[in-house]
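Only one chain is shown below, in structure tokens, and it's the form predicted on its own.
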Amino acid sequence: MTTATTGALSPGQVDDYRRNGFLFPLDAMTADQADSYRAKLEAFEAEYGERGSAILRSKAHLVLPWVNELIRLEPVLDVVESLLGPDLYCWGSSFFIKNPHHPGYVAWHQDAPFSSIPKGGEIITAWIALAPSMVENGCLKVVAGTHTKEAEHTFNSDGSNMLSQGQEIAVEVDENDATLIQLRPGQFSLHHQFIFHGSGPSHSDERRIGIAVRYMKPFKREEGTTDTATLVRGSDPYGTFIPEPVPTADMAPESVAYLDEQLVSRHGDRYRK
């Protein structure tokens, strides 16, 4: 496929996200800026250990002002314009962290059916890559056209498979269908919410480092609004979301203490401090 540096898409380029259920490799930022980034991750997670692991999980950007930035990349944001529209939101952001051979691979799955997606919406994930992602290093994997509707998943014990659930889809994937998105620091791929999608364990010394990004659209929504989300461009008329308010300092109380009720309010149990 051939990258878009800057801008929207091509039509060409619409229709094979659509026809095939994802996109890569495409242009968020330089190279340089990138490793600002993976910098700035990095000496996060030096200083506050464990708690920084989990805080980059999910929804980093409502504690952390440089992720609100990631959020927000002009150019990544522009490719979603063209397939959602002008008015969009961040539902949410994870890192994807992969450390050198590390054994942990994930299984292959959809996102939809375990991620608490509010009813009626559709979520395109941007994965932004601070660091090389490689064969060697267990990059994201998918299987074109397999986004069309949601398949059954089973669950397993094996502790090797990274996904908080252990769930698999239950029907055979053939290795040989999977498309591998190899990105270099700087790039991104798009995904649909229901690809089928997985990665494998590192051999590699290079550690993997991207953030996963939900976008989503404006819709009108059948149920009363409780979900939260951060608006990030043009404007929201139905009222989808709870807005979410920016941090302004790394780490701040006020901002930990939101995150914390948030995702406790959307994952109950399953979520720890």
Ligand SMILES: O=C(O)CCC(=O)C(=O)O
Second form
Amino acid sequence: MTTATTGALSPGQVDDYRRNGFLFPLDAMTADQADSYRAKLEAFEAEYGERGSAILRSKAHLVLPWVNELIRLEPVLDVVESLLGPDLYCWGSSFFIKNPHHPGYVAWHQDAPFSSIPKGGEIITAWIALAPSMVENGCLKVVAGTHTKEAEHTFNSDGSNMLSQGQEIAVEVDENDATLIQLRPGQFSLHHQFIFHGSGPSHSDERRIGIAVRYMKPFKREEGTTDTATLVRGSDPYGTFIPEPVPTADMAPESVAYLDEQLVSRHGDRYRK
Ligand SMILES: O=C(O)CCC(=O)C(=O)O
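Show the same protein again, this time as the form predicted in complex with the ligand rather than the form predicted on its own.
Expanding to the full complex; the earlier chain stays at the top.
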């Protein structure tokens, strides 16, 4: 199995990202590698059911060594380094999974206002596909150029919005302005923390599986605040985050206890729902 090699972004790609607020398709790994990660994910789901689904939604890289590999894929880090520089943290990871014909959708939203990103930090998300992500099964969609300012949000509790807080941008978004981020297994996209993005329900027999990995560079954080993150490349001159342990076995009790503590302190009990 060979590893996909994207390397650094070209100056033109960097300009595209800065202008549009997203970039795709890029190669994270081969289709065979994506299939083998998908098999691990589906074995984990079969073993842990609902509890497993809750874990996959937030920082599963702290309890599953194979997810810890997914946040460190060299081709992804090379690309993110082109935008954020040589020192990189993974601050979060979330699987976004849609089963065939599932009515769940992700309402138009921006990430930054809701993700408890520490003040002074900036996040770039790499959304890595482990299964085909196409318009039929509700691929990610974005509106180019909307990443330059924060928008008002409202909350909708219709039960089908897959976002944990039911958030939704308060202004009407014209679907004709959307770019559909269609990806094959092993490909990934990047998006900016303020880009308008969302995804529709599935009308397909094909499962949609992606992991959103949130990258940040070190920065001088506000006095008196703390948070944890995993340094995945380089070093941190500021001591921005408390370093997170790397799991050595799937669901080792000490790793599960650590994850639980982190998520309760960041989100309260909400993350378990
Ligand atoms: O996967 C999706 O449909 C939405 C992903 C998302 O909202 C995100 O990565 O921030």
